[in-house]
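In structure tokens, the next block holds one chain alone, the form predicted on its own.
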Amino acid sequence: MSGTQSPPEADVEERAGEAEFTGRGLERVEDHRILTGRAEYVHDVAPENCLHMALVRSMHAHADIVDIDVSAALEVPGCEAVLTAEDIKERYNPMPCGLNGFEEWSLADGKVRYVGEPVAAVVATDRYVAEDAVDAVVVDYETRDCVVDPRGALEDDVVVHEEFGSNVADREELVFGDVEGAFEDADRVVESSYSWGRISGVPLETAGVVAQYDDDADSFDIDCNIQLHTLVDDTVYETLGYGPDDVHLNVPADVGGSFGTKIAIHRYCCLAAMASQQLERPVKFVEDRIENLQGGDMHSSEREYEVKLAVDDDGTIRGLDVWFVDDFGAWPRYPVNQVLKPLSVVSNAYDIQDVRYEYELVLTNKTSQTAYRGFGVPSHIYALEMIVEEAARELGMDPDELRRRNLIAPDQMPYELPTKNIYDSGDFPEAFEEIQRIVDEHERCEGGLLDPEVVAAKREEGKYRGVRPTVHIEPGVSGSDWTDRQRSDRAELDDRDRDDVAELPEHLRAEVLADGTVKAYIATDTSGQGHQTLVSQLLADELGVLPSDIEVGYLDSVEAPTEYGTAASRMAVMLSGATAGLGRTLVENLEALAAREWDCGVAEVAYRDGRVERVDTGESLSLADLANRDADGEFVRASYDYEHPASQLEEFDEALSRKFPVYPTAAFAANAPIVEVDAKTGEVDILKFYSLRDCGTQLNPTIVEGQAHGGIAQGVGAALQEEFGYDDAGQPQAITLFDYKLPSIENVPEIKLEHTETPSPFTETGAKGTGEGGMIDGPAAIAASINAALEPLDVTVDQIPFTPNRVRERIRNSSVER
């Protein structure tokens, strides 16, 4: 067990006279140690006699490895070893791939397929020596033509994996409803193309690992900041050729961000573990920023869309047809379902029942793709909102009116999408009306940002202001069974039934200690979400104690059962459900223990406020009393496994059995970012970002606000600034933070949040997932407002990020005279 941390005294509040802690904006217990420099990250793990690893990385996008000469590197004083693919193939296994038919080793085997791909691992007495030895490794390459354009990759003129025979690693066409009929019967068909650039999370803390091989036990202890460490630990132990009980992945209680990008960093764990085993010493590797940006297996999806909308002249949307190509990079890395998650929100907040959804996964000579906040949904929402905007233009209809006519009504809840996912609750039309009212009241008034006189004066200066409200769904709490759809025999999916579905519950355990405090253990990892706060807050209510009486730690991959973990906005729902169940279990146990002590029936005792009372005599036993009467821990230790909400509901049977994405909560947001576009420079300034958000029951409003602020900030970066561009030779164009333009205090606007609470009927606490909002809905909302601002110039957003040069290009090409 690891990562236990005591809540600071500052968080202690007297329970007497207070309402429940759940729903209150308690400060996060994690923040005290983080802000005072007491948090310990992987980089702080420094075992005695530790060696350090550095990687030789490819400088070419596509080349055969003719020869690797490591002799000079081995002569560098302090260099202990150099590993190549030939070395590791003798003893270990290839890494599990995201799709069948591929075999990837931890080091490039005979050929490099992207700039930054690791070719050799150098281990030395410190990182500086290792870097010097890296420079001494001589790799003889024979370069090949490369392919970097995803549409071009479809042609297979240059094939990234000859043994596979095509750059199209996977494709699927999914048809729901009568799509042909909808498009034939509609008054018109609107179609357009949209691009979504390659971005990613860029966490403060890069990937890191410290691996130690135990020769006596023939096992590994690996401290690392991998995400989903109990779910994807197979990528490490299978690669090493060991069983799951022999490889302990220990993730610290503090990880400096992930946003999905650390799910696929298992390569580093494997290489450090291999080196440790061979050298019989601990080996450490911490990715530097250039490695992280260039080739750290952390880029997210890049997509080209062709979208069609069938719409009647009165504004009724009849059908949706989406095709896109997803640039997977050089390898189909786990996970691959970023192309499938959008099916859980395929029509966003609109009532559309006839949908065709087709994707093609292509391989190119770029860094491999991994997950990122929103997991493929942000680009889909953006493309959908843009085609709705296009339809409004072709109809000559106010986009607000077109949206309003097609929003799902509250009396349609729970609403089943054609793709079989279900929205649990919400009033989207009311949210849409409310965000419009807020903007009208505060900004379309004298002195407001949208004061008509101010807007007109700004246009005289060449600055165009606008806002266009939109409503977006944030799917939450992914199920696990559907995630291997692309590694399944799809022909057999129609024959699956509900009993074939395998889901993973959320595990939580706790014990009452001799001093009467409680220690809880979380089975998943964290990357800054506030899990310890959430558990201590909710468990305090369940047990009638203070949050400061509860200490929360984490389990490593061997101690914890396999579970899905921290992803897809699961933890608020799954951890709160597990905490409620654990609290009930502990109370029942303690009542049984007290009844045994008093030799009476359980019905004659009652638990209240951290004590068990005997009803007839008024005697009581505190938690400390009870813990000291249970030497073997039979009653004071308990665990609980909270089942995934959808797995308990018949409504999700079809989606579960056919491996369609299942997200049983639908948080939603109505956004209205007010933008100003400088037509001369192309700069887009977000003057203020209004957002009305609903994530069901707010367990901790402070954490909810933090998630929203962070998500919107990432949405701003995605919409306007961030992009991992490549030149035609496959050379990455953004390998420093001077090139990859993260949003800063200069770019993140004033965010005005409003909240409503529509509890989910599907979850234990009514909570919905809210960890990806802002990033999911921010880019589409910003793009819609830019369209509104640039309407006089007939310029619309067709490419994300909409950088100043692209804005200027569209304005120059506009037929509208200025």
Given for the second form:
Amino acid sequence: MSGTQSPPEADVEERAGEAEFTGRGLERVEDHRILTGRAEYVHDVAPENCLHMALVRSMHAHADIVDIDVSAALEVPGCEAVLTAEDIKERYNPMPCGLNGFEEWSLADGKVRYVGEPVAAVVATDRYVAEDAVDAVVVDYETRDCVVDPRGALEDDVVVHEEFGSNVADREELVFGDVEGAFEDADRVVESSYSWGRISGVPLETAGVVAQYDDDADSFDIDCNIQLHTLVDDTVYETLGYGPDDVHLNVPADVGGSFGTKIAIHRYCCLAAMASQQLERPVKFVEDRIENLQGGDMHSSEREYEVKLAVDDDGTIRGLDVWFVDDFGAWPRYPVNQVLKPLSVVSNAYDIQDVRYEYELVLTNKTSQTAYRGFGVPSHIYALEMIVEEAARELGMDPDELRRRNLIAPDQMPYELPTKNIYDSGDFPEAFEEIQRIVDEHERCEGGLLDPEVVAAKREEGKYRGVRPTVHIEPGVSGSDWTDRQRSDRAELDDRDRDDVAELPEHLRAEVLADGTVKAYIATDTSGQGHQTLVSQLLADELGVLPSDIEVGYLDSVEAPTEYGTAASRMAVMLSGATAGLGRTLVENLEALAAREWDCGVAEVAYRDGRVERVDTGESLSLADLANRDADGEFVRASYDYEHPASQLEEFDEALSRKFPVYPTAAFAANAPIVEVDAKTGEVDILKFYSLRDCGTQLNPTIVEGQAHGGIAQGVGAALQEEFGYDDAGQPQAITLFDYKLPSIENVPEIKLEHTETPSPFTETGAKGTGEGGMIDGPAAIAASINAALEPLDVTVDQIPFTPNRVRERIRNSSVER
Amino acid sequence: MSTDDTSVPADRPTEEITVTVNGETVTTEVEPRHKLSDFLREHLGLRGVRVGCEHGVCGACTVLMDGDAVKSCLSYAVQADGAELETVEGLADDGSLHPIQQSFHEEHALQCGFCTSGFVMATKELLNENPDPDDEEIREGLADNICRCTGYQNIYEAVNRAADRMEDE
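Moving on from the form predicted on its own, please list the structure of the form predicted together with the partner chain.
So here's everything in the complex, that chain up top.
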């Protein structure tokens, strides 16, 4: 078991009567090993006799590979091998691809399609030597024209994959309700264009892998920091040409951030494994930061939107029409496809029943796309909020009033979206009013940031302050079987039966040890969310013991069932559901064991506070006693699979059977970031970020708050700073952290959080999940507040990130006199 | 602390250096191009030194050299010859956390933890120089480190708590 917990803390409170640990902000059990430098991230895994891999990467965006000369590299002392596509095609398979008709090898085969694409893998005694040898590999390229602009890619003048014949890898138009009627009947149609730049999670720890081939067992042990290791293990074992039981993917208990991005690092796992098999030695690869930013398969969505809103003069929104092109980069990466998830929140917090949604997924000569916190939703919420703002401007209406008028009302809950997903619970109008009250009370008053006198004085200096409250939904709990919709025959989806829907539960197991402590095993990976703490805290309540009596470890991809894991704020809901079920199962088992020991009926015993008591005599057996009486482990070991909440409910049948995104929990936030824009420099400063958040039952409020802070910080980066730009030749412009500007302590404002708790009626514990908020709702909220601040200049946020350059340009081009 | 000098092949140039790391003095041969971060992690087994960017922006590899915070990925091991180095491993005393570590724990100022050693060491330098920093001074003191998970607010709280705790000691 990996990931030993910290020693029991002196400050862990005693179990006091009926008081529960669930709902309390217990400090994390993960921290001690991290703070003392004893945590073992994959970068720290260093088996004896280990070789190191480095990659030769393309410097061209689009070129034919004429020749690869590895002879000089092999002469470098310490260089053990150089692999090219030719070498790996002899023995292995292409990597699974996100759409049918594409075949991607782990090394470029005949042609490169983006700068940074791996062309050859060099293995040497250490990374320094491996890089020496990389420099000695000579690749002869014949360059081609490239395609960089996603709208331009639609023209197919330059085609990234000739054998596919078009850059449009996939497109779909989905119509819900009477969209044509809504747009014809409405008093007016408002339309505009918005763009969302290429951003991503950029975790501080880069991808890493240590692969070891075992000749005797003909199997692989692969330590890596891939995300969803039990779900995407097929990307590794299928590529290697092995069965799922012969390739152990083991993710360390400590992963230095992922935010979705590390779902797609299988290429590195495959290459290191192949090299290990060839050389019969462990092979390690740690991606460096430039590789990571340039061509590390970790950029996320980049979108161009055309949005229309049908709206009446009284402010009633009648219909929504969204078209966008999503730049997938050079390859449709499996299993990532972020164009569909917005369907689960298609109208955000507004009541809109007639919706058209059309996307085009295009391929360009850029790094392939991976998942990022929010999984395609942040840009949709942003575009939707911007068109609502545009409607308010055209109607001459107060945007607050327009929003209020269209919010879904509490008596409409559970609310079925036209796209068939359901919001479980919540009072959006109340949250909207409350955030306004908070801002008025604290800031729109004497001495506040929005004191009218201060705002006026600042404006004299060219500094424009503003705030515009907004409400956003954070869809929670992925894992219904919609993500392969685009690999499915869509014509058949209409006839698909509810029974054909795959369930994707979350697995948890535990055993009581001879000393009476409990060892639990999580079947997924983690990257800083505190899963060990959560399970020990919840299971302690189920079993009536202390959290420090429960140690939590992780299962590798072979030990764990193939299931879903950490994604889309899933774990609060799924792990808490699994913990409750596991606790019940263990208690039943232990009661049965005690009844056997006492030779009495189960009805005559009762489990309480870590012991089983015999009701009539008052005798009792502790957990240690019970474990010692169960030599086979028949009773003291248990596992539980908690099913996706939607799969229990008929209301979701249509969505599930037609493979529409199903997210059965609607966490929500009402945000009010107060911004100040310097009209001279174009800089946007967020002075304070007010956010009222509701994620249902808070299992550990400290962790909930931490997730909100982190999400908002990433939202700030997305809105204002971060972007993977490219020049016309397809050269990436942000390949260091000097160019890709992550928010530092200087950029992230004070965050003022309020929480409400509206438990989900659909989940075991009432939790809704909270991992993606802030990143989902931050950019849209910041954009709306910038619009409010820049209203006097008639400047609006039409392009994310809204960098100083862009702000200055818009202000210069504004027709408003300053 | 383990030492492993076998990684340098005989045909590559090396230089002898002597460094004191967390109070222990080590004399060893290193390649002149060997980064201090790699030296600490690989030769001395101090894996609390994290490598996040290797170009001096993220600060995950921050250690103290003669009391000053330096980015060990931007230094070569040979540059540390004769220096006193402190890493996060040197802080905890017999298993009980240093006040800075304890404060980061209590304030939930870490999530994935990859940046944490760097933040802790930068905080140590900051509090050595200024035992009672205000928010602006904390901001300046930690502006060379990036955290991708926590959003910084809890890091301010942790630094303030550590300052109070160290003042009491």
